[in-house]
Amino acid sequence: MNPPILHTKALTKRYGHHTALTDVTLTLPTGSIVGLVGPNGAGKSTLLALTSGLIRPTSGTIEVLGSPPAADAAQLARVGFVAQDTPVYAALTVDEHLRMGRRLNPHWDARLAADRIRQIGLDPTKKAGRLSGGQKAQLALTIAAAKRPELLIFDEPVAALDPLARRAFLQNLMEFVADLDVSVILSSHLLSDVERVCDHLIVLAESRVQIAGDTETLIAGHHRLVGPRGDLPDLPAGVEVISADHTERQTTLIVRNTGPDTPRALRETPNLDLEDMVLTYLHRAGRITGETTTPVEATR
C-alpha cells in the first residue's frame, strides 16, 4: 500500500509569538487532488512551506509520501512545487527554463516539456519576462510536472490570473493529473476552483484545520434545518450542531451528520452546497475566537 501523500500529527508552526499553524493533524491518501481554502493569514502557505520542506515545524510530526519533506535530493525530485508568484526567471527564455529543469531534475522528462510547450503555443525563444501572467502559470506548471513528482504542490497559482486564463491553468492541470498519475494539493481562496477539479477538501482558518475530508462525503453530511423558533426536532446521536441562527420566528441551524446512516430528522432536507459549507466553518471560527474572518471567494 503506498503511503499518504501527507500525514501530520500536532503539526505546529510558530513565528515568535505568532502562531500561523496549531495542532494540525491530517491523513491525505494517495491519488486525491485536494483543495486547500481560507481566508488569508488562515495558514495555508505555512502548511504547503512545510510540506515542501522549506521550513521546519516548531513541533509535532509531518511525513510527506512517508518520508520527511525534503530529507534529501531523492525526496525533493518526489515533489514539485509553484509558489504563489509563479516563480519563472525574468531573463531567460522558455527554453532555457527547460534546459535548466533538465540539469536540475534526474528525472526530468524533456518530451513532455517540449510537447506542452507546443501545445500552448509558447515561443520558446521568447524571456519569461514578456510573458503574460497565464503564461507564466502554464510555464511553471510545466516545468513543475517534467519533473515526473509523485506530488504536486500549488500555492494559489491562480490568484492573479484573469477568468479565461485561471481556466486553461486548471484544465491543464487536469490533463497532466490523469497523464501523470500524480497527487496534487492545490491552495485556493476561489471556491468555484476547488469545486471543478478538488476530490478531498481542507478547511483551514484561524490557523486550525476546521475540517477536512473527501468533498462529496463532507457535503453529504451536511444540512440545513429551519423551523419556527424552538420547534425543531430533537438531534440524535451523531448529529454535530455546527451554527444556530436565530430570528423572532424562525430558527436555522447547520448540523453536520457523522453518523453510518442519515436519521429520518434529515432525511427530507437538502445538503448544503460547498460554498455554505465551507463559509459556515470560516464563520464559527471566527466567533470562536472572536476575531473576523475574512471569508475566501466563491467566484462562479
Contents of the next structure:
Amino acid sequence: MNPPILHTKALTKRYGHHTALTDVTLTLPTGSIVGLVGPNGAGKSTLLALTSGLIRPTSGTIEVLGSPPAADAAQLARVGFVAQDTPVYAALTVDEHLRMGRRLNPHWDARLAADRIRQIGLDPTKKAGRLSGGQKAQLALTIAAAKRPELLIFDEPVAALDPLARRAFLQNLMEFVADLDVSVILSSHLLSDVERVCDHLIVLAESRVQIAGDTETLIAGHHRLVGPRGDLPDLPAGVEVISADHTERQTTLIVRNTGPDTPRALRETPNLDLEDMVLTYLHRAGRITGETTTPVEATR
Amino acid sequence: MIDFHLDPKSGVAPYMQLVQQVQQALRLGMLKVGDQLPTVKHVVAKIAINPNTVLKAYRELERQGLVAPKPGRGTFITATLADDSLSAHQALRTELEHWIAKAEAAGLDHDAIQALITTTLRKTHQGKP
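Form predicted on its own already given; the form predicted in complex with the partner chain follows:
All chains and molecules follow, beginning with the one already shown.
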C-alpha cells in the first residue's frame, strides 16, 4: 500500500495574530484527484503551500507521500506545484521553458513534454509572454507533469480562464492523470469542474476543514428532509443535522448520515448535489463564527 | 465506437451516466458484440473527467456481464441488451398489465403507480449486496 498523498494531524498555520489554518487533520489516499474548495481567505492556498513545502506549519504534523514536504531534493522531485495564475517566464520561449525544465529536474520526461506541446498546438519559438491565458496554463501544466511527479498540486488553475480554455486545461490534466498515474490536489471556486474531475473533496472555511472525504460517499450521505414545521421524524443514531431552515409552515433539514447503511427514514429522501452540499457547509461555517462569508461562486 | 457525454444537472453519479449510456446504446443496437468501447484515455481527453470514473463505469459494465477487458487491447462488448431479454419482454409485459389493472382497480392513479414502481425498484436494489 502506497503512503497517503497527504497525511496531516492538527495542522495549524499562524501569521502573527492571524490564523490561516486551524487544526487540520486529513488523510488523502494515493491515486486521488482532490478538489479543495472554499471562499477566498479560507486557507486553501496556505494548505497547498504547506503541502508543497513552501512554508512550514506553526504546529501539528504533515506528511506528503509519506515524507515531510520538501525535505530534500528527492522529495522535491516527487511533487509538482503550480501556483496561482500558472506562472511562466514572459521573456522565455516555450522551447526555453522545456530546456530549463530538463536542466532543473532529474526525472524530466523530454518526450512527454515535446509530444504534449505539439498536441496542444503551442509554437515552441513563441515567447511565453505572448501566449494566451489558456496556453500559459497549458505550458505550466506540461512543465509540472514532465517532471514526472507522484503528486501534482494546482492553486486555482482555471480561475482566470474562459470556459473553452478551462475545459481544454482539464482535458489535458485528465489525460496526464490517465497516462502517468499521478495524484492531484487542486483548489477551485468552480464546483462544476470539481464535480467533474475530483473523486475527493475538502471544504475549507474560516481556516478549518468543514468536511472532507470521497465525493460519491459524501453525496450519498447527505439528504434533504422537508416536512411540516416542527413535525419532522426523530432521526436515527448516526444522522447529524447540518442545517435547519424554518418557514412558517415548513422545516427543511439538511442531514448527514455517517453510518454505513442508509437508515429507513432517509431512503426516500433525495440526496443533495455537490453544490448544495458545499454551500450548506459554507453557510454553517459563516453562521458559527458570526461573520458573513462570501459563498463560493457556483458558476462563472 | 460511441461518444460519452456528461450531464451535470442530472443528479446521476458521473460513472452511472457512462454505464447508462452504454446500456442505452446496447438497447438501441448502436453497440454490438465485439465492438470496442473508447479507451479510458480517449474518454478523459474528450470529456475532461476523472479516469477513475471511467474505470469504475467499465468495471460496473463488466460486473453486469456486458463488456470484458482484453489486456493491452481495450474493453469490448460481450453481450447485447436488446436480443438477450427481448424474448422475455412479452410475458413480463402481460404480467405487468395485469398488475396495473389491479392497481387501478384499487384506486391508484398514474402517478401513484409510477411512484410505487420507482420506490419498490429502488428498495429491491438496495436490499441486494
